[in-house]
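Starting off, we have a lone chain in the form predicted alone, written out as structure tokens.
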Amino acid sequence: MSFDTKNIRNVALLGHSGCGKTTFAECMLFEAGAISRRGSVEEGNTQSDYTNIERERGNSIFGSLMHAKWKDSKINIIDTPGFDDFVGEVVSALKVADTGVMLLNAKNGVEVGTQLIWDYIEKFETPSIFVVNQVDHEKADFEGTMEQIRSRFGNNKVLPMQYPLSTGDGFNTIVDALQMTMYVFPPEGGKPEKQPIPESEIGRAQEMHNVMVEAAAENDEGLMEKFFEAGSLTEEELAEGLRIAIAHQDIFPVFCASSSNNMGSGRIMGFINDICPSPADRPAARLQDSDEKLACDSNGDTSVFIYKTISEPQVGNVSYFKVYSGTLNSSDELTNAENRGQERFGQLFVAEGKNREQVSTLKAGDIGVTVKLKNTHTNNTLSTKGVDRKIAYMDFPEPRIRVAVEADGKKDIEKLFKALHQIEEEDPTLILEQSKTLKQTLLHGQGQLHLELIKYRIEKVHNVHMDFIKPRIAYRETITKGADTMYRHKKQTGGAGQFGEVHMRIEPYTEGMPDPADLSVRNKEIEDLPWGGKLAFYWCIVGGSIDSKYSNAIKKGILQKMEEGPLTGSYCTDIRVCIYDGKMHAVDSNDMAFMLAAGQAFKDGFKQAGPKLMEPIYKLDILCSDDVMGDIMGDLQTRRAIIMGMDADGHYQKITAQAPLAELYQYSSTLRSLSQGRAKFHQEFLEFAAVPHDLQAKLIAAHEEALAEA
């Protein structure tokens, strides 16, 4: 059965770890009659959360895609992990969701995670909903989880449908201020039992009424006036001006509910279904590369996005997508607009965790699965032959950190690769790096807990046994004055030899610097070096000692060492290098003897200018807790860390460091030990520093001990 746009709903359940957003799920399946009985996190038996690794870490990692049918509508569940190294589930839910339903911890209120999602929420301008969760737990705090909700998302704008009559064990009574009724409860939760508002609730609920009322109202010229002539409005009314509200992001609802005893959540799903938005009330899409839209219509051509993709033993490549335009039918053959291939979509299904169920047609608005697409990936738009349209890409946050890999032998190495292309191919947040500069393999990820997850999937799934090390680090050596050297090269084999004499001046360069006012330049390039820098290249012989049909195997020679510095095996940077004098040989000479003179000149006049490494310095924001923010000022100060300001942000405090990226290994399990989890980060790349002198003599020593051992 095929749902027309109008009946769809899409939501994504969104919320810091620990919120509920998997036990909810639960219920709205229940509720709706989805499923016959309530699985739970502790017995590994819900309907998302269905891979080994969740069931044995007992939380959210992977986004969940169900759906349930209530009343004529169909609605779509994306459970999203709570973690925010697991952040490009979230990115991915948001794209293809008509609405956010954020769930709150009423114990924990307004936590890191909940900013961090709230973020991606304005980018993608998706309507949503406020739940707080857990109102029966002991330490639940309704009212000031509220006022935190009004401080961080505006007071204007946040606006309670429903708030308990109390809070903690006792907790089974629900004020609806939108139907003016009470629910209430029986102890083992489902199906309430409609009361009146008792007389002492009546006024805080009537005037909770009349806020929705006016909101209602001001987002339609016509039913503000009818309000002005009525003085209220009636329930399909009230129904309709929410409805433009929420799909404007004029208002936020809150709820209230209890989802480890079912209490709260059908009323949701009815909200859900009568007043949320159906993907035929949101803006038409943005399109990739266009100032064009595209309109959520079923009669349209037809276009789907590829928003997820997973590799399923058995089963191959395995392709979530919405369909944004137009109707999909099963052996339809559309064209993939990056690379212009034809894919035939031989099978539809509608997913259920890990369970799906066989459709022959899906609509506009509706989200589905297939299966072995032969070459389409996520980000990808397929449409109808002819119809020319991309649209827009998600954009996944950068990476945070990384960590070298290592097979344990050569006859792993193969496996190990293909196996991490793969899982590179299903999850976007990861990068997959073959570093030159530090002759190592890198993962790039969002916190350790990402990075061990992938670790988990190499070893159990596919079999290979990988190690995680510290991943080197890419200095950049230069120098600090001045110094003039000279070296010859000299070699006799029998036959033509080797012969070629450099002398060169070697000093820092800076933009803009004048030229050597002792020397007669005849020639000079400033070279942008592909690491980072420049080097200033003068030629300045003058009565023909050298050749300049030289000239390019002296640079070679000179950008050979630069490549591997003198110091480190680093590149060097920001270096003029004059070659002033010199001699050459009329049967010797030639250009490898010139590049090897060159080499060890450079390499010489280097450690006698003053030689300085320079080190990789992040930039660092924290956002945290008062109660953390002492503990994790402290811990930054033994990573060399500078902090540059503490601000508050709304009620988390935000700190700027700048820290060297040698002291942030591994500091993404080291902020989540300090905070319990309740801070989070970001860093990027900010300059580079010189290194103490006591660290750089070390690391030189290493280096000169390494060479030996080799």
Ligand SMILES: Nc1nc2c(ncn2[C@@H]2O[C@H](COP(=O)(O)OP(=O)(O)OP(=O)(O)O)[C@@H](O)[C@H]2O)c(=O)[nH]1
Second form
Amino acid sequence: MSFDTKNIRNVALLGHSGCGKTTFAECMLFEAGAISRRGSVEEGNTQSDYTNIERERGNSIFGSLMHAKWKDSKINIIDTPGFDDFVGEVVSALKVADTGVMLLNAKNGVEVGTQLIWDYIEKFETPSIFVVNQVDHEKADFEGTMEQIRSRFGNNKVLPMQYPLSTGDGFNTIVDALQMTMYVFPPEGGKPEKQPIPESEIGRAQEMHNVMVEAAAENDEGLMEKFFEAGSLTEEELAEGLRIAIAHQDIFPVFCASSSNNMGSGRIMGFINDICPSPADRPAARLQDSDEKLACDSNGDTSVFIYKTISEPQVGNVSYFKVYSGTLNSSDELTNAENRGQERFGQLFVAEGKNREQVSTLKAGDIGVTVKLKNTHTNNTLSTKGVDRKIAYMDFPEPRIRVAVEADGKKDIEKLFKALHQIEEEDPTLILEQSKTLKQTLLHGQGQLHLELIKYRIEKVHNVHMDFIKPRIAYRETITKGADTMYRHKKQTGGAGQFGEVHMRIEPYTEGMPDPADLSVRNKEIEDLPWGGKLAFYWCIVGGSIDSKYSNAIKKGILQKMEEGPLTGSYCTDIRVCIYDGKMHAVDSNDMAFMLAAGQAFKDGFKQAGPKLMEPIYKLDILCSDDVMGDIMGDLQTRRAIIMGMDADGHYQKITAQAPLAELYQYSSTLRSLSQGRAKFHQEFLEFAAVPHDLQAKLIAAHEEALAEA
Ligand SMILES: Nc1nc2c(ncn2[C@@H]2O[C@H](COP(=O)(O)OP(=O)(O)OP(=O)(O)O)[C@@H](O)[C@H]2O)c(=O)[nH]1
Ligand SMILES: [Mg+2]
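The block above covers the form predicted alone; next, return the form predicted in complex with the ligand.
The next block holds the full complex; its first chain is the one shown before.
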């Protein structure tokens, strides 16, 4: 059975880790009759957290697609992980959702995760509702949580629809001010009994109701007039007004629930069905590299957007998609706008966590799954032949942490890379980098847990052992003063000998520096180095002491030494070399001899020219709550950081600092534990700066030791 666009609801369950999203999803499926028994996170038998690793850990790691039928609607539910290491799953869920359901833990109120996810809701302009969950908890504070939601997310926009009659252990009653009814739940939860609102509560409920009516009327002139004329709105008019206001993000309704007791979810599903937007109620979709928009119309050309790809053993690629336009039938052939390849959608499915149910048709707005697409990846759009259109890409957050990886033995290296590449394909928040500079393979991820879980998957699923090691730092080497130097390379063993002698001056290079007064410059080459910085190579030979045919070999010898710097083997930058004298031999001179001579002369000269080691400095932007700011600042002092500024940013403090990358290893973990999760940070390369003397000496000694050992 396929659902019409207007009967489809796509909701993303969002919220700080542990607020109860997965448990709530289970209630939704149970209430809709999609499952006959509610699983729990503790028992590891929920529909959503179906992977072994999620069951072992007891929280979500992957976004998980489910669906429930409610009255005439199909509600597609994407349960997202709350831990911010997995924020990529929130991005992809919000891309395809038409309603965000933000759950809060009534015990904790607005948490850092709530705020982070809210920023994405605003970015995606997703109509959203709040659910204050866990009102059964003994420390639940519904009023306090409401107050925080209001102050953080808009006093005038946050609109309570209900409230619990009491919180804590005895919670079983919700006063619903939208319907002006009271719901009393049986001890096992589920379907509540409707009762009239008691006298003692009627005043409060009516006041809430009136606020709702005004909010609903505010956005529609017709409704406003009726409201002034009649002093109230009919139920249909109220629903219509709320529908418009929610779709425009003018209001954010708030509900309450206890998902572990299955109280409240049915009413929320009813609201999603009756009032929350269908895909057709959302603005037309933005396209990539085009100002055109795409309306969600099942009669249009078919366009399908892949929002997630995973790989399953035995099955291969599993692609999750939303139909943005048209109607998709199984065995349709579509063109991938990214590579013009044809893809056959052999089988279409709707998903229930790990289980899939085959369907024949999915209309515009619906979300589905297919398998075995050949050359299609996340962020790709596939359309009817002849239609060239790309739905706007999802932007995933930049990585925040990096480690170097090592396999156990040589034979495992290939297996490890294959596995890492596969995970990288599935996870757009992970970047795998073969760093030539560092001679290491690096993994860039969202946080310690993100990387730990990749290690777990590599070891458990792909059966390869992998170690994380500290990434090397890409130091740079340069000089601070000039030096004159020479080297004679001479070898006379057996047959032909080797001879080359080079005299050079090396100096720090700066743009526009004057030519040396005492040398006559015959030729200048200013080379951009692949690792940044320059080599200025001046040929100042007079009288033919070295034939100019050797100049290339001499430059090559210098470049080799600059690639593996004399101090620590790091890249050298910004040096001028003037070759002004030398000797050659009619028979024994050749390119190799001059290359070696030049390299050695450069190395000797470098060491006499006030050599200096430079390290990468990063700019840090830290957002944290007031109470943890002192600890964070104290910790920064131990990292050779310079504080550039402090600022209040809404409900957070913002610290701007700069610190050497060498001091930032695993900073995200430190920050997490220092702040108990109440801080986030962003780091960005700023510049290279000189390493302090004592540290430079240590690094040089360590390099020499490593060379001696090798
Ligand atoms: N008392 C109480 N506990 C709840 C409620 N909802 C969930 N829990 C418990 O809270 C814990 C976390 O629940 P989950 O459903 O896994 O939370 P989540 O939001 O999916 O967490 P992440 O996947 O980590 O983001 C579990 O131990 C649940 O049993 C509730 O309404 N009341
Ligand atoms: Mg979960």
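Basically, rigid core = biggest C-alpha set you can superpose within 1.5 Å across the two forms. Positions refer to the first chain, counted from 1. If you're wondering where the values come from, they're calculated on a predicted model, not measured in any experiment.
Engineer: Look at F606 and decide if its Cα position differs by 2 Å or more between the two forms after superposing on the rigid core.
Structural biologist: Yes, the C-alpha moves 2 Å or more.
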